[in-house]
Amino acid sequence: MTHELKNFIAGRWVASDSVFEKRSPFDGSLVAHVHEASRDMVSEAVERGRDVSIGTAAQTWGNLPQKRRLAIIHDFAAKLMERVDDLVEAEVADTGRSYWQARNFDGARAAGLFKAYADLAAGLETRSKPFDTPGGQALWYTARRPKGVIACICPWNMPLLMACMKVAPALAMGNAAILKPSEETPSSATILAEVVASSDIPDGAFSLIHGFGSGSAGGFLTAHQDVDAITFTGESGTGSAIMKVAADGLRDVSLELGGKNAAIVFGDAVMDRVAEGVQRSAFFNCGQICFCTERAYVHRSRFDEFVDRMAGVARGIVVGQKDQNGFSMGPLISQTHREKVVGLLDTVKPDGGEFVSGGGVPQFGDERDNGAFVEPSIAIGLSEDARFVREEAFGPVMHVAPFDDEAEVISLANNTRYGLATSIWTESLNRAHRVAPQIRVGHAWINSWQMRDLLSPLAGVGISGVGDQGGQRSLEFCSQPQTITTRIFGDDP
């Protein structure tokens, strides 16, 4: 069934008259009919948040007491928890993932942060103390206050995962979260602004704005000189282009940008568990999450039993089946990110390299060959310098390379821009902790791939990001500090 989605803003739902279409990148079906909101609608959603988080309506939100606050919040949680099935269901069926993916890794565990965050943010603890000065005795102590609004601006690999990991520390601290989803993945977002408008949340303190990068909605809210601070995960260049608008004005920013992620695979590695969990770490979702591998450097000694345990790996991941339980692999997101990927695919051959499995389309002979599908590939054989080990696919591919010794695979390792995540493989645990903190990225994994607390801190080094977030951390971006003094008089006049 195709849907029409229109935009939410100040707890009204706003058509517009440029409509762009959603295709599913399963079978190139049409999925919704997008409402893109215009300049004046951008406008309308800023000026009504700063009203109710740092304005003059707010006592309904920003100044509202936090015991009230977060009850609200908790409130809206519980409803959004009993629309888990749509929200899967919307996962579904913008991005092509499976079920059982959407189901474990999107669904409850996304909806589940706003609870998280309400009770992390109800436990943060303030600062005081007393001190002498020359005119007497004074007391200061600390306070975090709104700091308006919130452009929460959100990438389509895991969008609903995305999109409360930035919404619910905003609204945690009283102010207004501005969501702009990515164009390619709009339905959950949409579930997230109907719950909003069945709850407690009052007009203005969450809005969502449909549309495309410059020139349309995100655009016109990062450059909006009303929007506080600015949440962003997504491509580099992207990024970077944000920090540049956001300069003027000198507003905040967090940014979690790409990485180009290195699997280090060491000589007495388990060779069992390093293949289940570079099997997730570099096709889980396609290859389309961040801190996915698209490097493995593998000690010489056990580089071709790696690369043979890898390649049927890969040849026996199940394919397009929305329906299977357990690891498979969906589509890209579009198919215009397939021609990227594919792109960068058709440059091994010609830099020397070779694959030892994929390195194409697949073929279904069904609706799904109109799909944005890419074989899981492996390539071996090419420099430090070629196309594929440098630039990042964000797709279901890997290099993979020898090294002979700890401080050569060091140097691989850093070898990039980048600096997200990493993955080291070894039995040895002095080996694991003196080579982690010499790779330079913001997460670094032993024996294992995406193990993550959510509320855990999260950072990106070069090109990676700007900024850190995750847990107090988030809470903290979405604040504004504050110290009071005040003097404490001998006597009562």
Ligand code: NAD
Contents of the next structure:
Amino acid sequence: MTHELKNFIAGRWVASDSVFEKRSPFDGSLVAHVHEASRDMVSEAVERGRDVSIGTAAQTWGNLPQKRRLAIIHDFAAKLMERVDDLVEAEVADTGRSYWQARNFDGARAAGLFKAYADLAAGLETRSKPFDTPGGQALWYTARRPKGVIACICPWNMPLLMACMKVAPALAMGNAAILKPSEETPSSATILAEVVASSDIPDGAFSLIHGFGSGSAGGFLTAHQDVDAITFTGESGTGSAIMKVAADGLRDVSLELGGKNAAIVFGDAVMDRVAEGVQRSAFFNCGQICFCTERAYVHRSRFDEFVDRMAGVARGIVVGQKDQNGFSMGPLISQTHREKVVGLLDTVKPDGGEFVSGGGVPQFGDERDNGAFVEPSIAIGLSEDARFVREEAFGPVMHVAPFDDEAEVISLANNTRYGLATSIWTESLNRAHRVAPQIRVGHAWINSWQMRDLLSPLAGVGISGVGDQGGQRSLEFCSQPQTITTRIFGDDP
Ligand code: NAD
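Write the structure block of the form predicted together with ligand NAD for the protein whose form predicted alone appears above.
Now the complete complex, all chains and molecules, led by this one.
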């Protein structure tokens, strides 16, 4: 069934004259007609958002007693949980991933963030201190006020999870959240809006706008001067463009951006664990997770063994099974993205490398040939300045290179302007904890990959991000600290 996805602005479903198609990356079939928000629609969402967060109607949301606001979010979270099957269906339709993946990594895990952030906000402590002044005594304490309107701009790789990670802390702190999902993944965000419509969250505290970036909903939103802060996840280039726009009006940004992450495999690593962990880190979600490994550095003594193991694993991966109960690899998000990934694969041989697995596009002989599949691809033999080793592909691709000693591999892993994540594989506790802090990344995993408490902080280094997010840090980003000082007189008049 083809859905009609409208904007949800200040409590109303709003259609647009401009409608675009969302097609399935699994088989090219039509998933939805999506209504692109106009500049006026975005302005209405922002203005109504300001009103209920820090404006004349703030008593309905931003100034509501915290206990009442968090109770409303808890009710909303319970209603969202009732729609988990629909959310899973929406993620599968938009991204082409398997039901197994959408059930285990998206659905309830993402929806659960609303309850988690409401609980965290309830326990958020502020600071206070009595101090002496020339005239006597005084006391200061800090309060946290809503910032106002928070623009939540999301990528397509984990659409529901990213949306919840941004909207939940924004609402918990009394802001208005305006969600702009990727044009590639509009469906689960629309279900989120349906649940808001059936909840006690007041009109304007949450709006959903569909569309593209520059010259469309994303561009209109970031440029609006009544947007008080922007939380963005996406490509580094887009993050940089958004930061420039936010400079106008000196508005706050939190940017979670791309990566070119390295796995480091030392000579003493247990190969069974490495093979399982690194193949997941390279190929999970078709390599479309910002933490995915695209470079592996392996101690020369284990290089051939690692390459053989990984090539075997990659060749054994089932591609294109939506209903498989376990790991199978889905498509990339779109034909356009596949062109980018294949463009990088095509540089490998001319640049002097070779593929030990994959390197191209699979042929199925059925409707999946209209999708956006690519083979899990492992290359070796490239120099460090090759495009395949330097540029983020955001696909199921990895280059493997040997190293001889610890200092060399630290320098190789850090030889990038990105700095998002790494995974270090060794049985030596000392080496693991000696090396991890020397890799300039926001998250280092030891003998694991993407074991992540969603409330833990994440801060990308270099072109991988600005500011940090996760748990308390997200609540702090979504609120304005205010210091209140009172004098304490020695006597009463
Ligand atoms: P993207 O930058 O193309 O788009 C992200 C979002 O921004 C979309 O909603 C898009 O419509 C919007 N957008 C694009 N241009 C805009 C503009 N000028 N103004 C306002 N909005 C604009 O990214 P993508 O292709 O959707 O996602 C893939 C990227 O996201 C990869 O680089 C990946 O590494 C990164 N990512 C990072 C993290 C992290 O936590 N660091 C997590 C997931 C994805």
